[in-house]
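Read the single chain below, which is given as structure tokens and is the form predicted alone.
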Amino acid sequence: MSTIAPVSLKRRSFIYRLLAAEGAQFGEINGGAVPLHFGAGREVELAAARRLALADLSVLPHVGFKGKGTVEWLTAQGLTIGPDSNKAYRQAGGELAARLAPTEIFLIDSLAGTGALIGRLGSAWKWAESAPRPAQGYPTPRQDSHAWFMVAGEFAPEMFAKICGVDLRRDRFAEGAIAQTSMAKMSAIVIRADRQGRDGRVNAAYHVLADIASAEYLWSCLMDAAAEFDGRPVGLLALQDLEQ
């Protein structure tokens, strides 16, 4: 995948210029700038993805559902969602239903970012023409309300310690689970997402969902929490590395 300048795309994160001083090489997926990789090496940065690394995904697609009857709607759209709140669903195309709330749907796609079940799910929602209109829930713009970061590698609980009060750790915090809380000081949603190679070698990992305003913010945190590891942001590649 060849490399492109974030700006010259209309959709790029709030902390790119933050990325390009570190060596970020960004690529395009699905019409925005997302960074590929920070010029390291594949293996390098796969090991750090391994230890402890950050990566930025804010670009990539993710939605929000909620209002009564999402959930009945999304299910009629295919979608796998559990009756259990403060859990996610993975989807047959690796996208994740974060279930919020009983009536609340965080949707996020796969690494691979084509945002294909999402643009379907967009397709498909509309209002019916007249009333009484059927319970179905509404469409929230979370991509334009929330930056997402990946937290990656095994110290990634120890480093987590440092800035969030809820205890992470993986025997503790389990697959799938969501934990609605602070973090460095600020309202911060964390999935366990946990990347498993075709080895069956499993690799710690997180997503972060937080006010896309705060971007800058929480990143310089969450970098400053890692450096005790020896943590390093890395790209998407990394990312999609370790399920190889």
Contents of the next structure:
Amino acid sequence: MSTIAPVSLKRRSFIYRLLAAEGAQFGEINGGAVPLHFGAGREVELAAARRLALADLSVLPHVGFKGKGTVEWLTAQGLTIGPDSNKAYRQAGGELAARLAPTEIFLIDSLAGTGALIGRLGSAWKWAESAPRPAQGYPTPRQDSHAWFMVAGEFAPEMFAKICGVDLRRDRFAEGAIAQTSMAKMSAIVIRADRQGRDGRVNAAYHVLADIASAEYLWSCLMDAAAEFDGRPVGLLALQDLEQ
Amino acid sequence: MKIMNCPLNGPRNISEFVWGGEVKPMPDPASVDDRTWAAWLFLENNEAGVVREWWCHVPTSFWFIAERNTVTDEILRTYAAGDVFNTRVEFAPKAAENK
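Show the form predicted together with its partner chain, please, because up to now only the form predicted alone has appeared in this conversation.
Whole complex next, starting from this chain.
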């Protein structure tokens, strides 16, 4: 993946200008311009990913499914979804199926961003041609409705404590837990999804999903909150490298 | 900050919630007159004491019912609306009126 200009692709993050100003270098993943690294050197970004790092994953595939029969339909498609709401269930390909409510799933891709599962579900879902239609739920477009950030590193819970009322410390907010709450005065979905490093260490990581129209605002708030802990933006490669 | 317990999401800051009016029994929409219907929609009893109210957890758009003492502003309990409204209501079209 060579470095590209984000404007050369139609799909790019809403905050690509902010990221470019911070030194982001972009590459193409699945047709979108993804910030791969920030030019500070691999070791610097890896260290940040362990301490406190922000990454913009908004371009990676994510989608929703909702309505009566949703979970049954997704299960028939091979997904593994447990009974509890506000819990994220990891899939075979590393995707996360976040159960926001009994009949609502927010599906985010693995950091490889191939979109394989999401693409397959997109082609498999069809509205029955005639009534009575089976209760199978329906897809909800999330790709362009939600910005998707990752906050990684051991200082992430302390940073969140400044902008979010829910206790996200690791002994209180279990792996896979979801909080749908207010973050920096915005509604946001927070999912704890720790990363198993190749050195055997578990690295704290949280997904943050929020209204994409306010992505610049939320990114600025996160960067501001992270500054106290020397947090910095990292590219996707640093997050992937941690666990390869 | 005051804490409210959302039946879906658990205890949260009160700033995450909005009030949605009192829970009142719905008059039969097929037979009710306009004045009563408007009163049901728009007028609140505003009682002093324990009332049942609609509340919404904004980050999830989850509507539920809370019992609250309006004198002391204590929230006594909260529960999903499905605990109360557990049967489907069919809205038959109202017979056309000749004007």
